[in-house]
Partner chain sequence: MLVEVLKIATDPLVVALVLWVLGNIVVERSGVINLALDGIITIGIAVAFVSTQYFGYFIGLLITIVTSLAFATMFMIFINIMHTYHVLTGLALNILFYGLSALIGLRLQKSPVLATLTLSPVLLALVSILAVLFTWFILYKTSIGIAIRACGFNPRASEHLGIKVWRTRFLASTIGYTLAGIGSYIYATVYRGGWVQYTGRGYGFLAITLAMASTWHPLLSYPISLVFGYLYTSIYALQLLHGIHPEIVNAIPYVASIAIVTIVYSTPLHKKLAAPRALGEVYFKEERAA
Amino acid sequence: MIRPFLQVVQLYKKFGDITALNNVSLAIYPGEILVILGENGSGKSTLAKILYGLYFPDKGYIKINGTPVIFSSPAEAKSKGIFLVSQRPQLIDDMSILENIALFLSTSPSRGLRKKLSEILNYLGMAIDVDKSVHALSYTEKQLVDLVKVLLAQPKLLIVDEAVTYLPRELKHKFLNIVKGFATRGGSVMYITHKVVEAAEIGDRFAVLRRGSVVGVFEKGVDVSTLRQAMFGSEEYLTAITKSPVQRPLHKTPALSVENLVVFDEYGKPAVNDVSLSVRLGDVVAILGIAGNGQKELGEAIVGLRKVAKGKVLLNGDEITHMPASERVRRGLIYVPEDPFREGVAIGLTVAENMKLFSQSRVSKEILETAIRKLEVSPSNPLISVAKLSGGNIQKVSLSRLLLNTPRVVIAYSPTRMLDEKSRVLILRTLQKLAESGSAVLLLSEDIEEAVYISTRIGVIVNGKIVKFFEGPELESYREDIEKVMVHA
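Requested model, single chain only, the form predicted alone:
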């Protein structure tokens, strides 16, 4: 009988009055991909951080090849061949991609490393200059670099914690094939995700966590419905959103207009190149593109976080091109940023304090509690520090600005990036409702699926230019065409 490479035995971890893990026992075998499924706040990332030496369990222990071990740091975990790719990229912004990877591997940024890194990135279809500074990368590009960095370390156990969520389908399949190949050669993989369909495609076994406890372990071939039932208790949430949005009467005058916009990146190169678009009240317009094609810079220019080199931005018919971001907010422009940790919340403040910052009017206790309940923030205590929440729940706090204000225009950049399937549907439905009630919504994303669910129009951005628009009541029928334009234009 094959001995597990790693076992966790009756792990228990508590943060204050929050029980993150409750008597968790699991085993991971050589050559196996064990998928850990669970909704936001179920304990998935806490488990990963204990295995990687970032957290110490209150009770329980770990075995490596049958021998009990205690990890007090990531260095000790890595010495046993355990490497983690987390949902938040672990890179140094002021260093280049190549320098980051060389530092991680404790080697020099040699010609050989440069060649090996470029080969992997080219295979994955990502034309990223390895000398590019990390701070200039999009969130998704940073995720990709973090994944490649760990693969180059040749781990024995690869822990992937929600790290491929927004890679385009073709790129994701290539990366998952690398992971499968790693397992085929005898490596062990703990693949943490909230995407049930994706989990069913890659996993050999499936462990479902709910409120910190293992509620089921399933073998390969289990149906998606069974996994959803174990995670959420039902599948009713899937009916909360209409796949083909009902066409609403739209105002003829745009609430948001962008005219011939040119925006430069940190290197003085055009990241947005002569882009024009409009969003009317009642519209949900999505701009889709692979990471690094200009969505980030477009969004930042519209909301006043990045300088416009040429062109105009108009809100409600008034030019706001060079207006301060605070004035744009006062006029009804609400921005949901890509990275909730760095841009979306004040991580050291409580949930209530963050929500009070987001609101443009006085917020009562009842309003706070209603927003927390509607977004299903867990734990639901408004006085808890945001730093103690899971990544998905931090994203929900960031998204609360949509409920605490009456936006005229919403700019949302990958708003569901860290959310489980149920929460994702909840947020997409929130954006739909905002449009139905008269707001204009501009969705900037890399996820075709969420765009075809809620959009009235989809534009594809490639190398800073919008190369094609798709529109009509059956946008889902254009899914393959959209992806081809994204990847091959």
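Switching from the form predicted alone: structure of the form predicted together with the partner chain?
Just the single chain follows, nothing else.
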């Protein structure tokens, strides 16, 4: 019996009142690819971050080759040969590719490194000048650089956290082959994904996480349906959302329309490039894309938080392109941001104070209590500081803006990211109800599930352009096509 390279022993990690990891024990052997399967929010990334020294576990420890270790930073994890490629590229945008790689390898940007880097980039079919600043790269290119940096190091354990999930297919194959080769040479790989079929293809062993606990460990050759069942258990929350009847009477004229919109990002690169779309009252339209393809900038431009370079935004037929955000809110255009902590609420104020801010007028006790009850904010005391609530409840407080005003148009940007399943369903249902009661909803998302479940039309955005619209009662049947469009083009 070979000895495991790494063992995690009874790890616990809590964030606020949410348990991210609950008594997780696992072992990774040299030369194997261990797949960690789980849904969003099941604790996969938290596990990866603890192994890489980014988080400190509340309880439990890690053993490497049998000796217990404590990592207080990624630098220490790296020195033991543990490398993480995270979900979103972690690079310094203002520096060149070469400088980023040099940083990661703790060397200076020498000529030798430059040569080695160019070689590996060429091999992957990415002929980019290594002196180019990272901010000038596309999202896919950034992901590539993020992956290349670990290939240049000498990992013993390579943790890949959904980093290849959304790469274009050919590149993905190249990378998976590199990863497999690495494992055959005796390295360990921890491959984190929520895609069961992909997992079954690459993995030697499978550990399934659900709500922070390991619910099963399977050997190679396991049935895909067995894995799926372990992943979802009996609770399939999202299917609990019933699709609203599609033949709802829709108004003919759009409540919100965007015409040939061009928006620049912080570095002067077009983040939204010639986008046109329209949303009618009673309708839910989703703009779907991999993170970093322009959804955020599109949303911010529509609500007036970002300058529009070219094109028009119309609300109920009136042009609002250059109107201040406050005036747009007054006209019924409400924005739900992604990160409730930073953008959604004033964190030091109480729930009641926040709600008063949203409504911009006197709020009676009854209205307050109704909103709290409808959104199931817990604890339900309106006089408690928002900082004391959990993430899901803070997002609910942020969403109360939708109940305190009468929104005509709602723009929601990844409103369910960072949330557990239950809050997620509640929030999606809230958006759905708003549409049913006659508002127009534009959902900007990275998550194909939620887009498919609540919207009637899905536009796929790639590099700031909407490349295709999908429409119809059976959007679910287009899932694979939608995914293809998201990663290709």
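Positions refer to the first chain, counted from 1. Keep in mind that what you see is a predicted model, and the values were worked out from it rather than measured. Think of the rigid core as the biggest set of C-alphas that the two forms share within 1.5 Å after superposition.
**Student:** Once both forms sit on the same rigid core, is the C-alpha displacement of residue 50 at or above 2 Å between these two forms?
**Tutor:** Yes, residue 50 moves 2 Å or more.
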